[in-house]
Each structure stands twice: as structure tokens, then as C-alpha cells.
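Taking the form predicted on its own, here's one chain by itself in C-alpha cells.
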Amino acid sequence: MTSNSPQPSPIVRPGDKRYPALSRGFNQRWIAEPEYVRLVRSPEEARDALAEAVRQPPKDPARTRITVRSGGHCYENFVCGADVRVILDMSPMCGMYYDQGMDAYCVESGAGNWHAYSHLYPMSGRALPGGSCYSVGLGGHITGGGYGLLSRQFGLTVDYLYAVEVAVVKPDRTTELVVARRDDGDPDRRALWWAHTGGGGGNFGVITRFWFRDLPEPPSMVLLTGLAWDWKDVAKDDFVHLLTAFGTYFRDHQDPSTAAGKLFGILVLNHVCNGQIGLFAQVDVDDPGGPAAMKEFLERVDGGIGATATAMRTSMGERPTVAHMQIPRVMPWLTATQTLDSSGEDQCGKYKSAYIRKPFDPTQIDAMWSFLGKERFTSYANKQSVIQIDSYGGAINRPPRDTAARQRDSIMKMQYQVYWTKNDPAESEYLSWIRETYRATFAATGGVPMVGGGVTDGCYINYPDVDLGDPQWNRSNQPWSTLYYKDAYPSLQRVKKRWDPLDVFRNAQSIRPA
């Protein structure tokens, strides 16, 4: 007799050939040894798999955490850590479609950025204004706020979030699926929706689906460029001009209704051993002012330095080497997105972040110049050591509604990155470089980009950094919770207490119940 009942969701245990790949993520520093990895294919499977995991006693008392993976891009050991007992892998849930009942586009949490570009856009002509690394999972990306090259023009992904579906654990250890809407009549469910507009992933439950309303239509065509300067030709005055001009341009062009306010730039400050500094820029050319905005931007940044701009010849952090873009090229938006769509190699890595509200001050520029190898770390030899500075603001700073993503008056966002291969004996040196460089940049505020006035405004939860909780590296009076969430943290704690009262979903920087 043939049964019509569905097959149970796949479980991958030690000894299965899939296990080594599914028990790690993008950052090869963190490799878990869970009892099993469960592949989830539907919201109901997520609920039932969570219920089963919660009921099971741990075989090893040192491994007790249940974690959730969408794309595997968590930078710290929050998903793939030594204390993880079960991983719920959402990657089979990668659909996206228009939901007539919700009057919204539904995006399943296992989908990645590339699914949103290659499926949602061709189907609907609309897009999430999210990230440019194709394999980043939307389950984590969206909940941290989510930004990308369209964000100055259209805002953050969470600015369009209408509803979220979450499998949660109740006080009696049973589970349920909850749909929380922006306009929910129940204040607890409405607060659960709000918590997913910047509260970060892995805090409240297993996210299964998102719904978005009024998603923007990206431009048909954009102008894209990628150029570089050879470090050997860059004098200190050139470096000062480059960082100052980049910051003042985005300070002065914050109106997303103008072409210049839509332009997105990425300045890649590689360590001198890399050989080059890189610059990417993209602007909407459906807007007739797009070419003029690009021309003004490049003249502002490149026009005041003695070094001659040239083609990229080397790695640019997670960005691809765009060797034939020194002269800006017009191309379809989707083609340009694919051109820049890279996650880099899966290596070991360490990351740090900062929101920047004003152009860099002289002490910050001096610190970056020094620690990029001009005065400190001069014999350092890791070419994949980067300070990346992205443009920010525009529509991000004019949110349509209240969200948990609180940094809404910055003009730049920084990401410090360093990469190495597993078992590299110089790992401690690479960690010293990124930690000391970051601390020196923000020395005036305790080694971190403090919230509350001045140039900085905290850190990005999607680039988690456990050093923010270490007094050796954070000598300010602000804990990691303030640096990530600002004044939203107490409200997030109340949501945590209501929807995850047993603290099932926890890590070194998870939201603590009120």
C-alpha cells in the first residue's frame, strides 16, 4: 500500500555526507557539531521541528542551544557554535510570490538576496532594497534592517515589511505559528512585527515568511563604475582629501528625489600590502540627472588628489575585482546587480561596523592612515584587510514609519573586515590588526562608535561583533545593546519576554528578556 502522507522533513546527523557542509556557514571560524541539522520545508514543519527540538533532552550538557540558519552568513558563532545542539535550516523555504489574501508579496525566510533579484524582480518588476551579497539569507538580512545599493533611493527593506510569520515557544514549551502584522489589532502581535524591523535574527523564534507591501521598482538602467588608486602613489594629503570628499559629498546630497541623492558609493580602503584603494559607484540613469551626478561625484572625490585613478587589479574585500569599469558603463539594473553580486570565498573572518553621522574628523583619518600600514602594521602581509565605507542616508533617513532600526541620521556606514584561511598561524595577528585599527579610529569614544551625538551612532546588528561586550575593546560606558539598538532595546526586551519567555533563542548578544 502506498501512503499519501508527506515524508518527514530531512534530518542530517553525524556520519551523513551532508553533515560537514550543513554544520558550518560562510565564516569558517565557526564549525558546529550539532546532534542533527533539520531541513525545514514549510511553516508547519518549522513549528513541529521546533516543538520536537524543545522537548528533546540534550545528549551533551555542553550543547544546549537551538539555532536557525537562513543563508549561513552570521559573522559570529551565534548559529554555528560549539554549544549548538540543533540547527534548523530554512534554506528549502525559498519561495516568493504575490499573496492575494495579504495583498502583499510573500518572501520565505530561506531565500537569499539573489532569489529576490532573480525571481521577485523578473516576476513583478519590484525589488527589496537589500544587500548585494547574493548568498546572504533574507531571514537574517531583513530582520537586522537590510540595506544595499538601492537604499539611499528607497530606504531599508524593513521600511516595506507588512507582516512576519514566526514559530514561537510558549511558557508551557509548546509551539505555535504566529502571524504579526504592522496594523495588527493585538498590541503584542504588533510589537512582534515591530521587533522584526531591526531587532535582528535569532531572538524571538523561527521566522518562516515575510510579507511586503508597496515595494519599490528599481531603475531599468544604472550607471556603474569601479576604479582604483595605487597605494604607492597616494600621499597623506591625497588620503585626507579622498575620505573628506567622500564624506562631504554624501553629507551634501541627502535628498532621494534627486539623482545625486540616489547615488550609492563604496570606498574600499585596503591595507597597503594589497596595493590599491578601490571605489565603486552606481546611480539611477532613468533619472536624467544620473550621468551628471556621477560626473560630479567622481570629480569631487578624484579631482583633488595627485594619484591617478586606474583599473582595479586586486581583491576588494567581499567585492569582486571589476577590472573593466574605470569608465562608467550604462547597463540594466539587474545586470549591474549581478556584476557586483559577490560574497567572496568562504574563509575565516572577523568584522566590525560603525554608523557615521558626519564627515570623518582629522583624528579618525589619521588613525586609518596609520593602521592601514603607513605608520603601524607596516610589515603586515594580509591583503584581505579592509576598511569599507558605504554611503548611507537619503531615503533611509526618512522612514515611512517607526521601526526598530534606529540609526536614521547617518551619512556613511563602515565595515571593517579581515579574512584568512583555516589554521593560518598568523590568525592572532589578523585579529590584532582589525581590533587595534577599530579601537584607534574611535579612540575618542572608548574604542567604539558611541551613540548620542558627535560623528558616530553605534553599530549594525547584522555585522555582529562580540568584542563590543569585552571591556578590553569597549571602554565606553555603552554596552553592546545600546550600540546596536539605541533607545529601542527596552522595548525589544519586552517583546522577548512576551514571545520567547524561556529564552530558547539565545547567543552571546541575543536580546535579554526584560
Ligand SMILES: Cc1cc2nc3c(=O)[nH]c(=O)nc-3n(C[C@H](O)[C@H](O)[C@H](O)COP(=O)(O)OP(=O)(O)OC[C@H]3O[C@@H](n4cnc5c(N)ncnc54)[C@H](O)[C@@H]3O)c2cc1C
Given for the second form:
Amino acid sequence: MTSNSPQPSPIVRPGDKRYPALSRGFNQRWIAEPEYVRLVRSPEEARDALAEAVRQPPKDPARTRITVRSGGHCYENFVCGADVRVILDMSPMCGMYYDQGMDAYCVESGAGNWHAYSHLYPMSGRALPGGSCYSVGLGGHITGGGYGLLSRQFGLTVDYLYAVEVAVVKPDRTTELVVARRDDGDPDRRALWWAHTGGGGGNFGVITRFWFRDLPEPPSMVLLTGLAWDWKDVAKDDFVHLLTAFGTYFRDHQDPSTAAGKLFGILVLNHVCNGQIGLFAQVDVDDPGGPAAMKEFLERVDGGIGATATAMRTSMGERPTVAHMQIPRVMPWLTATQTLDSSGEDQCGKYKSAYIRKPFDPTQIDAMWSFLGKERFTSYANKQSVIQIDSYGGAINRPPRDTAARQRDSIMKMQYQVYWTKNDPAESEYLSWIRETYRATFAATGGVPMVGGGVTDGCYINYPDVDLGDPQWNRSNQPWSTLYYKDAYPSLQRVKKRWDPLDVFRNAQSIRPA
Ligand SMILES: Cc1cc2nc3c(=O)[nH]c(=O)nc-3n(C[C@H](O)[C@H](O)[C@H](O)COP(=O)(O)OP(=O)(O)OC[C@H]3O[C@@H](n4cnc5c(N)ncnc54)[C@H](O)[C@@H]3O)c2cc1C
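Just the form predicted on its own so far, so send over the form predicted together with the ligand.
Below: every chain and molecule of the assembly, starting with the one above.
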């Protein structure tokens, strides 16, 4: 189907066989009952579909929100909440091409990471330094500041964003398409561009297209490994060493012009009932120093512990289990990216995040040890309960320009995750595990990773967590807006007031108009 199709864009209503599938996203916790889902095929359709949705009065006063979906990977109910009236689904807009007029690569917002890797890279030799999950949509991913295994080498996706096209609602409830560029002569449009460099999706309008300049060239070949330690062999001293060595390695290797500065590591701390702790690492081997960097990294992390590294046998949170990667293997970068695709089964999930600026302090390590089942939650049995620690920094910490992605001196990023199947009667226990584990790790700063908290620097808007707005779980004096956006929040609020003054695009943690 082409974007010039004369037929009106498809609308899926209750009773349509597609409706159940299109009323939910990746996280099966959230299932909406919208009046309709509209499939959007072009920027003009986005503008017109938005105008129509804004004009129509809600049939049900309890369902008033208009939401936008690209890949459907939102962790919270921002797209598929019970109060949603209309979902504008951008997934038909998934093209990518070089735009001569813009002198930039254009990526449509409904495309996913895999479109970017499998289309853009073969065509151009360039890539977005985005996440490894194929099915994550670029509409949400980029806008929140998306990152992945190339990010220590090249920075965040938004560091390359040149322009964005957005359908917005004006104060008189009419709609227009706005192209906002980094070097826009109009300060309001320039601010709209800036708000899309980390401000998060679902805030200002319907994003239809992104343009990127100077996209990096990923390495031709990388060295990839995935190994594990059996929990039964891991003593407390080993655990302390593992976390400390991982943190100090990344603290000490922050220069992205060196091979070690390009190396990306992911430590997967499963609950003990899972049986294993996992480690993934990837390094550029077009850089002649790549193999030595991988060797040093593995020696630093694995060398100091009594447990013997072994093959991965168990689930690794959002990552796939790679059973034959214990010995690092050289492969094309695109093949490695495919290997680490984590678009697994759609399940229910709850997530939390933290930016980490220094190696963990002993109380944080103690809390993780305890709540992973060594002292607390000892009879807990959900094997998909994970504290994932990604390396961070390098090129991310040397951004080329001002963006709304503010955490720019962290060395690690944490993601707490727990998964279960729908209607599992133990759901509340899983939620307790993740909430209490997180609170214990950051007990010194009110149960959340406070901005300016020494080791910590807030949370990632692309891993949203509504508990940050709940005083039971956030006892710090920092609201969710500070934890996600730090000092950028007041400017984001001004952009919101200018471009979405009627607050059409809203959810539990959307930017409030100034
Ligand atoms: C399995 C998995 C792996 C992940 N891995 C990574 C990773 O490696 N790195 C990383 O940085 N993040 C990762 N994420 C997080 C991911 O970046 C966010 O969930 C992202 O917001 C998803 O975007 P989406 O378009 O798929 O989601 P959606 O649910 O479609 O949207 C997410 C938010 O963005 C808004 N939005 C989406 N499209 C538009 C649009 N066109 N216009 C305006 N607003 C829009 C929505 O309204 C919603 O508020 C992962 C998530 C999952 C589920």
C-alpha cells in the first residue's frame, strides 16, 4: 500500500477481527478499548486523522485520550490505557531513504529498530546507534533518547537528529504539520526539535518523520560473547567483585576513540531461582585493539571470582539466551545485532531504571545480593526477575550539542525487569519483588536513584515507571519530572505550552504545559 493511496486510512473498530490485536502493545498488562484504531500511512493522513479525532466528542466520558503508537513497546499504559478513545497507529509509515532536499537520512516514525538495521545499513553503510530489540518502534525509541550496543562508540540516536516532522493541534483545535530543524530560524520550531531529543514520545504531537545527519558507520566486524555463572557457585565475595569490577572497568574506559572505550557490556543479574547470572559483551574488531580490550574486560570481571564461567542455559530478561557464545566469536556487526535481538514473547512486565555515575557503593551491592534471593525473597520463584546493568558513557558523555537527554556523565544504566504471563495469580508478588528490590538499592536516596545523589542520576524516560509519582515508592524530594529530565523539564514545559497548549497528548507522566 502506498502513502498516496486515495482510499481513506483504515479504521479498525470493535467487532473487526484486527481489533483485539491492535488494542494492545508488547506489554500485555495494558489492553485498551478504544472507539477505533486508525492506521496512518502518510504525514498528511496523520494531520487529518488527528484533526478528526480532536473534532469528535468522546462517546464515553471515561475514554477521552488520543494516543499515538509506533512500535507498541511502551512499558506503562501510556498508549493502551483504559481511558483511551483513539489510537493513531503509525506502523504503516515505516520507510527510510536519503532525502536530497534535507541532505539527511529520513526515517518514518512507524519503522522499528530492525527496519533501521536491515534497510538503512545495507543501503548506506550507516546505522542509528539504537537498541537491540528488533520490534521497538522508532517513534518512541528515538524521542526518548534511544541507545544500544553502539552507543558507547557513537552516542545516542538523538545526537544525530537533524529534523523532525510533527502533526500538532493548534489552540483553535485545527491541526498542522510542522517540520522543526536543529538550525531552524524560528526559535519555537528549534525548541520543538530540541524537545524531541530526549523529551519522550506522546507529549507534543504525532511524529511522522525523523531526519538524521552524519549517521555513524558501524564496524564491519565485532567480537561478541555471552557467558554465565551458576548462582550456586557464586559466593558473596564473587558477587561484590563482579559488580565492582564491571563498574570500575567502565569508569576507567570512557574514551570512545580507544577499543576499550567502544566495548559494550551487559550484566544480567537474575534472581537466584533462575540459576544463572549472565554477561554479554561486544567490541569493534575493525579496531585492532578490539580483541585485547575484550580479553582485558573478561579478565577483570571473570578473573577475580571463584565461580567458573559457563554457557548460558537460562532466560536472560529481555535478552535472548545465547548458548554457544562462551568463547567470544568474530562476526559481522549486522549478524551480531541479529543474534542479540530480544523481541521475544509478548508478556506482562514491570520495569524500573537508574542512571549510575560511579561504581556501586557497598550498600547498593548488599541490597542487590539480598533481594536477588540470598536473604530476602528466598522462596520467590519467578525466574524472569532481573536487574540488568548496561555499560554507558563513552561517546554518550561527549554529545555534539545540547539535547533534552540530560544524563551525560553516567557510566552504567540499570534496568529492573520482571515478566509473567497474563492472569498469573502471583502478579502482586512479582510487583512487590521489583518495587522492594529497587527501593532497597536506592534506600539512601528515598528509594529512587536521585539526580545529584552521588552515585545516581535519575531515570530513563524510555523505561517509564509510574511508581516514581507515588509517594509510597518515591520518598525523595524529586518528582518523576526531575528524575527523568533533570534541569530540562521547565524548557520542555514551555515547548509543551507552545505546541500542545490543549494538552491533547497526555498520560500519567506526560509533560505538563508550563
Ligand atoms: C523488549 C524491549 C527492549 C528494549 N530495548 C531498548 C534498548 O535497547 N534501548 C533503549 O533505549 N530502549 C529500549 N527499550 C525501550 C524503548 O526504547 C521504549 O519502550 C520506546 O518508547 C518504545 O517505542 P515504541 O514506538 O515501540 O513504543 P510505543 O508504545 O508505540 O510508544 C512509546 C511512547 O512513545 C509515544 N509515541 C510512539 N510513537 C509516536 C509517534 N509517532 N509520535 C508521538 N509519540 C509517539 C507513545 O505515545 C508512547 O508514549 C526496549 C523496550 C522493550 C519492550
